[in-house]
Every structure is written in C-alpha cells, then in structure tokens.
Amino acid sequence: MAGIYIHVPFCASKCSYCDFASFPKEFGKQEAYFACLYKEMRSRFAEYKDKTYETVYFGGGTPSFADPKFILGAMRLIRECVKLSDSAEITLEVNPGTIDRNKLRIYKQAGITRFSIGLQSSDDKLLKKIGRIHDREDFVKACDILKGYNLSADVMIGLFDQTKESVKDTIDCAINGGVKHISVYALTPEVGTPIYTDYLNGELPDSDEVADMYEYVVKYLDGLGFKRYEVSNFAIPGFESRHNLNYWRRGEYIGFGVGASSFMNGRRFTNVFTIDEYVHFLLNGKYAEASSDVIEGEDAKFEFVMLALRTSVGADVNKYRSAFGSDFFTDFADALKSQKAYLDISADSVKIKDEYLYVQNNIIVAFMK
C-alpha cells in the first residue's frame, strides 16, 4: 500500500498554536505555487509509477480555502500519471469557514470521498481566542453541506480555561454534526507561535490537568462506540482513516508540496519550507528537497516498533520477521524486559496497555538503541 499527500500552505489566518508550512500572506502565489507542484508531481510519478497507490491527502494550511480548482487539477493528474486503487480515500481538510455548496460540487468531480473538519473546540469564546476563523455555526453549516460523506473532526484539548465539560460539548457537537471519526490532539506549545507565551505565563492547563482530559475523552467516546486505534485517535469501527495507517505500519507515501515529507524505497526525504524557496527549484528543473536519509538497519528497526506502539494493536512481530529477517524478541529484550509493566506482550504481538497508551513516548524510548 502507498498514499499519496499534497501540502497546501495557504490558510485566511494563522492560528496561535500553528506551527505548520502555513502562509496568510502569500495567497496570491496560488497560481505559481500549484503550477511548481503539478511539475513535481509528473516528475516524483514518474519514477514511482510502478506502485499502486490506495490513498490521497490534502492537508495544510487550509486546502478549502485554496481555489477549488486545484484541487481538480491535482486529482486529474494523479490519476492520470500512477494506477489509484479504485476504492481509493481521498480526504480533504476542511476549516468549517471556508466550504460552500459550489465548492462541494467541484470537490465531488474531483472525487473526494472524506473530510477531515478542524473544529477544534465548541466553544465560540476560545475559538477565537486561539486564532480561528470559524464559530460554532459555521461548523453545523459545514457538517449539513457535508452530510453524507465520510466525515471526522479535530479536537484539541490543554487550551485555555478548558473543562471535561467544554471538551465533552464539543465531541457532542461533532457527533451530532455526523462525524465517524475524531483526532483528538493535546496542545503542544512550540517555541515562536503566539501560544508559547501563553504557555510560560501559566496559562494553559498543566500536563497533568491535560492527561486526566485525555482519560476522560477515551472513556467518553468509547462509550459512545469510537474505537481508540491509534493513542489521538478514534472512530466508529470501519472508519479508521487508511491514509494515517498506513504511516503507522510504516507503508511507503510519497508528499508534494512546501514541507511534505515522503518515505519510498527505504528513503525518507521532506521539502523546503517556504513557498518562495520551492518555486525558484521547481522552476530551475530540481526537486525542492531540504533534507533525505536512507533509512536502514537498527534505524529501520526502531521506526517500525515506534510507530507500531502508538497503535492500540501494537507491534506486529510476524510482519517484524518478515521485514527485518530477525527476530522481535532477541532484538528487543532488554526493553521487553524494563518495560514489562506497560505491555502486554503474547507470540504474535506486543503492544502498549491502553491505560499507559497516553505516555507512550515514555515507554518507546526504551526501545532505541
């Protein structure tokens, strides 16, 4: 299996916490931006056009905001340079500010299947706190334009003045708007976002106050039917997405775009961050890498079991076999052994109990070597 993920830096706004390849700014470089990326895309298919490729991701950024139309032309060139399962998932992120009927009916010619919608939080007051362009109503709004399609939402808790209460309201929200699958993510405050400050004044919940939400949301959805399959997200069973799983058993995906990063043929390489920078290579006839590993041996090794662990199945230890030509126990003994207490470990399979799931990291690194 192999995805397909396409950056779109552009976005009405930077939210406080931001920091992805996102630019307010520089919406007019729209036309020069997807004209580079459609050249890098014939390139990059070219020599991968031997794989069989079973999911596509727009991310970004804010790909609704972007004019539809690119959206069109990148599906029409996916399937025109490379074969495209054809029960494919292609999903597109949403900001609920930013979808209208028209814009549906060109999504739905392009053949978009699934929406992943940044709701974030019910809660009117914070939204606009953190920086978002969009209300609660909008959100409704966006769920009706949306309804019969794969949906799922993001929810970010450790914000500000936050209770179990306002997150439970807001997983209310989502559910009711019809959504099948929610990201749950914890805040993490990055150095040079607006939030950061924030963060060291004391404002924001502490991690303790912030994992005690998290317990309560895996208790609360799973009451609800949504399955923990990975430690920030949840779904109704059958709705997991197939695009973010196949990074966790660390399947092969190739990116496109400002900052996208791809992993093909044991290689892992990611592209320059900013726009001006990926145009000027592209339009000199040269991929806009910033970075590329050969990724092998006890690397290899360690990547597999660190992405395995942050699922609720774990690591496979048969398909470890079949990777690596060794064995998953013999390489891991002496972190099977100090991490004992956290794992639940049988002959075809170890995995993270679901109570210490949340502090994975904690755990995972006593793998490495």
Second form
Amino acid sequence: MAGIYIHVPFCASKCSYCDFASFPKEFGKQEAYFACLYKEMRSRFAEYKDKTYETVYFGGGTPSFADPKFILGAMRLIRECVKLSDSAEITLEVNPGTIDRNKLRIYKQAGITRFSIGLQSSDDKLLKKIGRIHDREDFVKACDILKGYNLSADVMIGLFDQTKESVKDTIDCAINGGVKHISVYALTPEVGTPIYTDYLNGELPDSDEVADMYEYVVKYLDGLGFKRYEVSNFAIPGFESRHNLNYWRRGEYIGFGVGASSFMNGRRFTNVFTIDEYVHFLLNGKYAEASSDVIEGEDAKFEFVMLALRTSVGADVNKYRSAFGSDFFTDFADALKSQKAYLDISADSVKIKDEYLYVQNNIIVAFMK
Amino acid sequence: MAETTKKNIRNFCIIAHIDHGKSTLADRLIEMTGQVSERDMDDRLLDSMDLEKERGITIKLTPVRMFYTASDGEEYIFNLIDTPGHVDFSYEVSRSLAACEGAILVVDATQGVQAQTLANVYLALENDLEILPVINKIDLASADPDGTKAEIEDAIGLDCSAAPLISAKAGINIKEVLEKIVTMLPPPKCADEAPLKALIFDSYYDNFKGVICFVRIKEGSVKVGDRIKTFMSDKQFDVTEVGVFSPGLTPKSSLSSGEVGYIAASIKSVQDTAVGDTITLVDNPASEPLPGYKQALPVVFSGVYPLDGSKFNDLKEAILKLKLNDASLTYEAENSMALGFGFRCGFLGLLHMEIIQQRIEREFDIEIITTAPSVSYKVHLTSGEVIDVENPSRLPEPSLIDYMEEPIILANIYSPPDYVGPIMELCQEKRGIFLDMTYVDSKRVRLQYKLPLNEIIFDFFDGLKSRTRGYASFDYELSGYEKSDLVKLDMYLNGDICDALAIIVHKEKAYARGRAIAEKLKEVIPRQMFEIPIQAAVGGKIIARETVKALRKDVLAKCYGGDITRKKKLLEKQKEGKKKMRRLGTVEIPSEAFMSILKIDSE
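Moving on from the form predicted alone, please list the structure of the form predicted together with the partner chain.
After this comes the whole thing, all chains and molecules, with the earlier chain placed first.
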C-alpha cells in the first residue's frame, strides 16, 4: 500500500512556534500553487500509477483555510490518475476557526473521511499567546459541524505556564467533541520562531515539567480508553491513523507541494521550501526536488528500526526479515545487548519499554552504525 | 657587498611585556632596513601562527639578519634574535639573551612597566646586556611618555633621558631606534682563533637537513666539514651546512665569533642539541662549555589520551614528532582505568601544555582527552624512599606516606593600587604567603607572594584577571619544594572511582574543591538513561555528593509531511555527539569534563 500527502501552505496567520512551510502573506498565490500542485500530481502519478493508494492526507499550513474547491480538485485528480482504495482514509487538517458547513459540503463531495483538528489547547489565553486564530468555542463549533466523521485532535504540551489541569481540560474538551484520536506534541522551540525568544528567556516549562505533563497525559488517556500506539499518538482501538502508521512501517508515500517529502521505490526526496521556487520549477516542466537520497543497505535497516521503535508494537522481526533478508537479532546484536534494559525483546518483536518510550532517541542512536 | 668588520655587528633582542609592541617594532626595523617587505617565516613558524594570533602573543620567531647604513656612513649587520613572550619559556628567553650583547626594552607608554617587563629586564641584566629603553605607542591619546620614563628609571634604574619615543605601529621615530642600536649597543667581542664555542639558543627539526641549530658563535669558528660535538651529549656530527638568517636560511662557507647563524649536521633529534648547550669541535675542543646551561624541566603534567582508544599509536607518533622539535616536552606511557592507554606528558607551563594539546588536535587531527594538570610532588615514604608523583592516581596509600612536598613559586604581581585588596584576597585563597609590597610609582604596585604551584594551575590566571579587570600582570619563578599537608581527592561516578579525575589538594581545600568539582561535573555531564551519583571522597570518606538526574524527554517531534531524512539527520547529530563522549563503565562523559574541573569559580 502507499500513501499520498498533499501540502497546503496557506494560513490565516503564522503561529508563534511554527517553522513549517506556511505562508500567510502568499494567499494570493493560491491558484498558481494548486495549478502547479496538480501538474506535479499528474506527472508523478504517471510514474507511480501501478501502486494502490490507501490513504490521503491534506496537511499544512491550514488545508481548511484554502478554498475547498482545490481540495475537491485534488481528490478528483487522484481518483482519475491512480487506484485509490474504496476504504481509503482521507484526512484533512482543520483549524477550528476556518471551518463551516459550506466548506464541509464540498469536503464531503471530495470524499474526506477524517478530520484532524488543530485544537492545541482549550485555554483561550494560551491559544492567544501562541498565536492561534481560534478559541475554545470555535473548536466546540467545529466538532459540531464535523459530527459523524472520524475526528482527531492535536494537543500541545509544554506551553507557557501550562498546568496538568489545563491539559486535562483540553483532552476532556476534545473527547466531548467526539474525537477518537489524539496527537500530543510537546512544543519544540525552533530557532528563528518568535517563541524561541520566550524559550531563551526561560518562559517555557523545562524538559522535566514537559515529561511530567506527558506522563500525566499517557495515564489519563489510557484511563479513557485511548491507547498509545506511537510516542505521540493515542486512539480508541480501531481509530489509529493509517496514514501515519504507514510512515512508521516504512511504507511508501508520495508527497506533493511545498516542502513535501516522498518515499517511493527506495528513494526519499523532499520538495523545495518556498512557494515561488516550487511554482518556478513546475512551470518550467521540472520537479521541485530540493533533496533526493536512495536509501539502501544499513541506512534502510536503521530507518526501519528508528521508525518502528516509535510505536508501541515496536519492530516486527519477521517483517524485517522479509524486507531485508537478514536476521534482526544478528544485525543489531550490539545495540540489543547495550540497550536491553530499555527493551522488551521477544522472538517476534523488539519494542521500547513503555516507561522509556519518551527517551527513545538515546536508545535508537545505539542502533545506528 | 663590502666585507663588514666585526665592530659593525650588533646582536640584540627585543624584550617587552605582552602587547607592548615587540613584534610590531621588529617588523618596522626589518622594513626600514629594506631586508624584506614582510616577515618571511618558514613553515615551522607558520605552524604556530594560529595559536599566536588567537592569543596575541609571540611564541617564537626566527632570527633575522639586517643591513643598516648608519649616519656615520658605515654599514652594520644587525642580528635580531626574538624571544618567546611567555613566562613558560623564560629559560629559552634567557638563552636567547645570552646570545646577544644588547636588548631593546619596549615599554608601552599607556601601560608602563608590567610584570614581564621587569622579569625580562632582570634576565637581560643577568646576562650583562646593554639595555636600550624605547617608549612605544606615543601616538595614543592615553600615552604618558614622561611618566613611563620616570617609572622605568624608578623601577629598573635605567637612564631613560635618551630613550626614543616611538610608535611602531605608526612608524614614528624608528630611524632613531636604528641609530641608537649602533651607538648604544656594543659590538660582539671576538676570538676567532680560540677553540669553537657556539651557544645553541634554539633549534628545530627539518625533514631534509636534520636538526637546524640556531647558534651564536662566542669563540672560534665553524665551517662545513668540521666534526662537532656538544658538551651535554656524547654524540659527534659532521657539519653539512652553516649559514645566516636573511631571514630564510642562507648558506655561508663558515661562521666565526661574534656571528649569529645556524649549523646543520644531520642531527636526528633536538635532544642532542639542547637549548643552552655549547657546540665545539672534536679536533680542537674548548676546555669548558659556556655558562648557564640548564636542563629545561617540565613543571606541569597532564594525562593525554586519544578520545578513540584505537588511535593510541597515532597519538604516540604525534607526540614523538612534536618531541623532535621540542626538547622540553616529556612523556611516558601510562594506563588509566577510565581512559585506557595514553601518555603522561610534562610541560614547561600551562601555555606550553595548551600549545602541545592544540597542535596534536590541529596538526595531527587526533581528538584527545586531557586530564586536569598536576604538578610533581615529592612523596617521602615511611620506608625512607622519596618518589616523584606527577599523576594523582599514582599517589601511594596514605599509610605508606611519611610526608609530602609540593613545588613553590615566587610570584611578582603588578597592578594599579586599587586592586591590591582583591589580589591579596586571591593569593590568600590560593594559600599564598605575603613577601613584600612596593610602590613602583603612584600608579603601580608590586606584590610579591610565595605560592604553591598547584594553586597557580588551578584557575589562578583567570581569577587574577577577573579581580583586577585585566589590569594586573603576573610572573613567577620556581623556588623549590616545601612540606605540605596534601591529600588525594577521588571522584566517583555512578559508584565507580574515576582515576582520571583524581587530584591532589591541600587538606584544608579538599572539602570546598570536592564540592565545586562535583557541582561542575553535574553541569557538564549530560543526563542519561539513569540517575548518576557524583561523589567526591578523601581517603574513602565521601565529602560531597551531586546527582545527574535521569533523562526524561528525548524524542523527536512530529514528522511533518513524513520528512524522515531530517529526523535521521538529527539522530546522526546526536550519535556524533556521543562519539565525543568517553564511556566510563555505564556513564558517558564529555571529553572536556576532565579539564573543566579546573575552571571553577572561586568562592
């Protein structure tokens, strides 16, 4: 199976922590952008038309901020060019402040099955502080509009003066809205973002406080039937994100648009990061790849481990053997030995013990040759 | 070129405190005599250039031969012999001075007499040199030429009435300096017919010619084909080349008394041509060497280990090569439980140590771990035996020790009077004993203290600079050994003793030092998967304890649009970081941790 990722780089405004491909001031380039995106899709799909696609993910930026007809157009194009499974999971990221019933009507036409709502927090003061355009009320309304769909919510931890109570309220708010899947991300202060200054000024919780919050969230969600299936992702069983699971299983996916990454036929490539460059390449009949790496040998094996160990089921030893034709326990004998205190090792799988999932980098680098 | 008689030779050096303009004046003299437009340095000197530039100090320069036609119409040969600009190399300075008849003393008119000014002047006077004072930087607004003159007269007793007032940087009054060299500095005394006595004042190893000895011929002469020997080594060599510095190596048929030049004789190691030694002829030897030879003894010792244990042989090669050019560097292989195989190296001082360490890393591209420097202690055992201990972890059991002695220095500290309080406080903290305080003038005080050397290597310079806002200058000489109440401070990481972190301290200081080191290690050791107790102990008794908490969050955020490559790169970076760490048992320690224990804020 393969996934499709489509990047929509437009937002009403930029959040203070954002260092992704999002360009609030370039909304006027929407038409040109989607024209190029469609062009890219046509060419790439001609290359990779023999695959069956199981998931589509519209990420951003704010996909719900763009004119929905472009989403519809993209879906039509996909269905025309390639085989999209009937049971495909088709996700659209939504900012609670940018959704209405008219848009939903078109999304429905497009065949969207799942909405991932950027709630981040239910605390209006915090939302304002990190530059979100919506408030708690908008989220409640959005959930009402999207009722009946498969809903997910993004929640942030590690925000200014955030308390466990505040995180609990955010989770309650999401669950009351009918959400069956929650992603919990700790704020990462990236150099160059406005929030980085606050980070330098010590206004953000330290890593111990974030770890406390995270542990609290894991426990609280577990009590509500949300199982952690990946370090940052929690779901009522059966509601896991298939699109994301495909990343962690090292499945193939094709990404379109600014900054989008792909992994097809053993090659990883990522597009350029600005709209102008992207448009320029496509209009000149070229792909807009900024980087391209063929992943093979040890690299491929390491990727398998690095991705699989993020999940709670861990690395499937049998899948490893069928993918690489070698034995997992032999290939990683040293790392398995040095890290054994932190791993659950069985005949069929190797996973990071629950209590160490949040310090996984330290464990994973031991597997790097 | 007309034959120049020896009364027309001037051999001199330039002495100054750091930054007072020694190198700039040398450049001007060379320019004015038209010898070369810029200082032409050979490869050996370029090697140390980065370090020199970074620190604003001159480590070593090649001698330069200049021709100058003076106002008396005669042509003179000037041999300028440069001197290293740091206390670590004071013995080398003294030998360079011994090769001269005169010295130009450069004093910065904005700063006056400083510690090194004095130290170098005393060295020059010991070597009976004629001193020509020169007041530099007179073009600066804060310059006080008259005050500086008065200060030199007071502090040193030199007549400054005729001292040239110059700006080496701006090229003011350089001509006057050249004339004064002719009129004030004496020509060399000559004895061409006597048996050869050539003073080695420097040497370096050349891959093709072998060791190049920089010499001042005091008596006799030497030519290609002569069989030579030195007084300190029993080896004999055939001279393959002699010559002068103009400024590159320029061969000549012979060198005779009064001249400065070089001798090459296919000598394999600088050990055989120690600085200060005397070269003579095998056939017609001098009866005794020139006075003043001292074996340069290392005073600071540190363990040097390859970060990657498999690089031990590369490190050995590197040290051997450096040793070829540096007779004062000593080494012996040692084995540490924590760090594996490495070397205990001996250095002339902290700067020398730093230079060698950086050269190993830069020129030989070997990453190393160096342990905190130590001095050499004399340990008197109950058996009556006396041993030298340079590696704290090799200190015998307390029950076997009768008593210990530690090296002591005499320190001269120059400072504006405002900072006397803070300096005394610092010296007090460093177990110093007050000897004397004198006013050099109304703006400068000289404090003399007796201090244990092991306190000097422990953060003394930084402490002095920060307490006096950089105004104080400092110089010292070793004065011997004194009995002292010393103990070994052990450090434990995660319950295991770490021999590479052990230090020897005065008993009174053990508690504070132990606590400070534990705190410092807590700062530099990154959090790991488990809690790491850090303990300081004396004689098995824990005196301080800190804990590095277990790591609780180490995870990469969301992969937007599935950018796995970026994630992988971040992990690769983390892996690279780990490679810079040394594994001690289960604990990973950054290589700089071993030195960082030196940089502890005094309380």
